[in-house]
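Only one chain is shown below, in structure tokens, and it's the form predicted on its own.
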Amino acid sequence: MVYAGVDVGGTNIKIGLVDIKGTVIADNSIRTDKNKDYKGILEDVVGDIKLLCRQAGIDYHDVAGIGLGVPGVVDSRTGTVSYSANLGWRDVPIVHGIEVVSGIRAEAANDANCAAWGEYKFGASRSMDNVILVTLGTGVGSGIIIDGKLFDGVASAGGEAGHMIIVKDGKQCNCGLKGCWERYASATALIEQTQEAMDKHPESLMHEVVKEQGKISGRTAFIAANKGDDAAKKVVEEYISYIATGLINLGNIFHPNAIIIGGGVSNEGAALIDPLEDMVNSGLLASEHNPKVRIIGASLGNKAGLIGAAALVM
């Protein structure tokens, strides 16, 4: 059996054929034109998923099921997107219009969701029953699996960590709350961050990276405090105890088996990872008496959504 996964996202739509091990068979990505209305965007992701078929040899009739991502308020049970500010989306029908298009079941669920059943069914967390993905990206998502099956709360609005507030009257987010974890544990926080300290400090080694790299990003202070800058340190220690205040708060509500990291800060690997175990381990409450909650590093990549989406039609 071969399943279409579909990870929609502002800018670029990933699109991926996989089968009932998870492997992606063929993939690709195209640009999401914000001109078209969402049918006309379903168009070009059916057309697509016609183009991987014949350049995998398979025939589209034996496409079982099409399953998306869409970022925003995704109500998975009516399959209606109901609110999306990346792509301009207010009580949008995307499954039944899908269907429609592609003549194929579909079904449909918030990205970072997708993102944590994907690494449930076949990544990092297989074979945990009860774990949270938090991606470091533009902003902070979550995916949340309790027992084995994806939480979302009512009218799938629920999940959201990224917008718990964790510094009362902070500062301002785009979602019109103040102090959400997503302005303080991001890669646009740590931009800024690094960029506030770059400000201060003229003699930091961060001038020179960004002069190497072309650019100020996620890596930065993390490069820079490698080479032993004391500046970019700070950066990274502080942007870490952002992560870990969050994790904390998810670790003493739902105590998961694991909590995966994924987005782009997660490849810096052990850096990230092994001060933010130790933190929110000795964080929790009476974690001398309950199981440790691991951290670990995503494993799918940026794939995760199209494989997790796949899967929502397995």
Given for the second form:
Number of protein chains: 2
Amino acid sequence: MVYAGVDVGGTNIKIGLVDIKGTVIADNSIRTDKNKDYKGILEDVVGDIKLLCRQAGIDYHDVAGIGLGVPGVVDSRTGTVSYSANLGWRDVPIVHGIEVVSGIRAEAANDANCAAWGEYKFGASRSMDNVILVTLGTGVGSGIIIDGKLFDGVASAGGEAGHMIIVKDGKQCNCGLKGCWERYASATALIEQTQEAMDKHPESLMHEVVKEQGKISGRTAFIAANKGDDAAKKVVEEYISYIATGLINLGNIFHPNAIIIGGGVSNEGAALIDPLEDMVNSGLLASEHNPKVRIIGASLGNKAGLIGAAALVM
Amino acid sequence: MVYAGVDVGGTNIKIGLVDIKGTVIADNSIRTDKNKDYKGILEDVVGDIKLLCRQAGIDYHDVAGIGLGVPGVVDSRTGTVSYSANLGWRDVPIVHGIEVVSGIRAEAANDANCAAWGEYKFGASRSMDNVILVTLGTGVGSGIIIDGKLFDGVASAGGEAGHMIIVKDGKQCNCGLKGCWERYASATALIEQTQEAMDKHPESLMHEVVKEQGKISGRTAFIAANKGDDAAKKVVEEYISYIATGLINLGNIFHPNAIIIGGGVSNEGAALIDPLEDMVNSGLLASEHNPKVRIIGASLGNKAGLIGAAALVM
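Can you swap the form predicted on its own for the form predicted in complex with a further copy of the same chain?
Shown next: the complete complex, the earlier chain at its head.
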């Protein structure tokens, strides 16, 4: 018995066959063909699941369920994508659609929620019933697990911690608000902050790092800081303090067992996680009287989404 | 059958007998005698419950339970007040304590949670399973109800939305952090903002209002604004935008059915509630695809806490 996990993105779709222990038996990635409507895309997905089955020597009829993670507002109860800016979808009955094409039972959820569910079931936060996953990528995503269940508000419209305002009247966000957390704590924001510091500091090692790496990235400041560059250290410090601000807010509101940090930036490891854990816990109300909120790096990497999607149907 | 609700405050303790429909049969208020230890205070409470019973012609043995709301971190599962700054309590086994003194089964929760529970069971948010109560008073308190259950995080240490940072590196808060929501959206903050505007605008009607009312208060700016005073209008507008910022954050994270506004400031009614509802809903992600988050004034007034405390044991 296997389960198919599908992590639908605006550019690519990651697809995998996952067993009951969360092990990925086979996986690949196909292009999101935006010329097709959602049904065409779901046919591509099902075609790829059949291909993966052949490659892995698994009978397609042994696929017990298909779980889908989709960027945007996904109403899990009705199986409908209310809205996805990345895919240009609106009121798409994705669960019904894939059940018709595949003949297999399906479930769907928001992609960040799937990643949180994957980490909860098989990754960094196993055995913790109250956890929040925060992904620091192009934006800041979040998935919230309360008492062992995904929480995303009425009609699955909540769980959008990336758009929490941390700087009132601050930087303009794509969402229309100003000062959203993701404008300061995403990888995109880190690159912007790195560029600004490089413009101000022509002497900084960061220029050299960019030359070596071929481009500016979320790693630039961390690499230069590690080599002792002062301007880079300041970028990293400030960036971490922006992440900490949002995490403190989540900590004071939810007081979870742990907050899991995912996304590309989380690869910085202890240089990121250790200061965050200190800053967050010293920012929690009456922290000396309460259990610590652990800050932990995600452990399933970029497969958390598809593993979590598969886990929706287990 | 009646239930006793106890709303413990740093100065006074409100106590009431409440029936199964949430009606307050009898209530009064006693002084919080800080010279006594917690056991002495609980003896005062039980003495007052007996007095209320006699006054209402109810047999003390018909009191089926006692619910306590306490300001601070209250671990409802263990019945312990981990920490209360207002009362100077630390690790106080309040539920066991009052059960011993009274011979009656008891429960305890944070006071803002009790108020939220009261509004949920008997007040403004009846029949809504996902609601947040925000009280705008000396500070900003919050009580969160998810799927019909009080939510306050691991060891009841969460639910502290008043200390969400909305202005990074902003005004110093008593809690140690900077830029907390309550530094901008509490009644205390409104009075500070009113005073600042009065200092800048000697011509403002607000000076006259203060003379008439005998003192500056959270009402000063609202009264003068209502009479057309420009400086006061600006104070009210800015103050409402601070409240809205925190509510938008809660809306994007929780997307509840409704957010209930309590505390003294909520008496301003439509002048406060209507603009808040517009601002909050226009600040929610993909709001046109999602159910509206209603903003509603609290309906139980300052008895929400004791009614909700009583409802803990119903």
